[in-house]
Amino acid sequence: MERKDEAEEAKSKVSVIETWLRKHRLLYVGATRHPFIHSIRDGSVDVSSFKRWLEQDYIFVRAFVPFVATVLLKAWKESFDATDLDVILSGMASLNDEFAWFNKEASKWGVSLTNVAPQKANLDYCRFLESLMSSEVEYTVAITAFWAIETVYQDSFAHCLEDGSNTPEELRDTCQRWGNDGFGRYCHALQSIAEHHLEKASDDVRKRTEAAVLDVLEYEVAFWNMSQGDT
């Protein structure tokens, strides 16, 4: 009976990340159900906004690559589970395909990805990524921020693929890129890694990790705002 009670207690226990998502629900919803995302879902998106997002996101992904590389290095040095490397490597491998996708989309929309000037929201976000590359930033902080960045996109674009959406046919490939089930499973794998390390982390590391997640959500909102032309 005692073992059964313990099992039920473990099953009902709310994870650290789930606790944060509930605590900061409004900010999370703001990042994943932003008006820019709603405009894609309901078919009212302005083409110039989408093109701006495409250009700026390409710049962001170029900064994202070295960030992911440092997460991989931190995992190699600090992780207590060798399978972490496999999950992170799978994400890195997909980034090469992502660049090919950006080039294809840019050609389709008549967008030039060369000599694009990063806007302030993008620069701020990229500087934040760079700050996470420091050797002083713990793996727990970095991998959880990594999870948050990927999950915002997965949750946002999956919303545009749900039943009842009016996402334009020419944007469905974009939504499928990050909203597909496979990417969803990848995000869940990242969350599991983050959770395992958060369970063993000190209160101080947990506080810094929570702050990093909130930063990600705020930068994501600013990025969507920028895509719509807001400053």
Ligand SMILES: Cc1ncc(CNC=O)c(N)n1
Second form
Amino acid sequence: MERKDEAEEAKSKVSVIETWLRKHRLLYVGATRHPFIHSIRDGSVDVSSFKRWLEQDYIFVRAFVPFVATVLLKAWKESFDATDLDVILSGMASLNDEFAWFNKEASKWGVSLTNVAPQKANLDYCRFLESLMSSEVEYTVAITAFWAIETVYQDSFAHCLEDGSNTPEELRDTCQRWGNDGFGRYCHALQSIAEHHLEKASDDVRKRTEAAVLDVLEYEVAFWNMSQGDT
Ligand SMILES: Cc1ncc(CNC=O)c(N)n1
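After the form predicted on its own, can we look at the form predicted in complex with this ligand?
And the full complex, kicking off with our chain again.
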């Protein structure tokens, strides 16, 4: 029995991304099971924290669009697989809907999205996005960072919709936005694309991609901290 398990394990080679997720498990869990997410899931969330998150996230997503545009540009230049473009474009299309959603959500909560000052954790994260927009950053680095950014939200908000969660009705829309199955499939598609490029990448590019993923996870933790008011 044991022998067979070992043989099975040897056959299914662990992917680069899976290896990183195992290696950096604590940080990944820190980003996707943050106290802010727990508070949404158990219904104890502080309304002012949620509103702060909403205001700040709108600013972040404004900066995220040009980042995704540069990922699209790199895919067009550096990837010979047309599905890369299709998947990234579908991500851009959902960002378009997201702005309409932010406006609707803001009016529901009595929040104004204009004239919000970005907080430090947000500025830092946006500056990091901007650094990834440089044409000197390889497509492999950029698409994998993109996957990580989307996946943190997918994993976090899907957790708030699982059986046994106690997410308040008025927050379910937010959780659905990123926690729905379609968004989950889109994140998997991004993961396959990233993995495909990582398999072919040089050690140097792989190292820099791993560092970028770790940066993303750290910025996400800081972003949740900021939302809770502990900047
Ligand atoms: C801070 C942060 N990280 C990831 C996402 C999800 N991507 C686009 O919406 C987001 N909205 N905000």
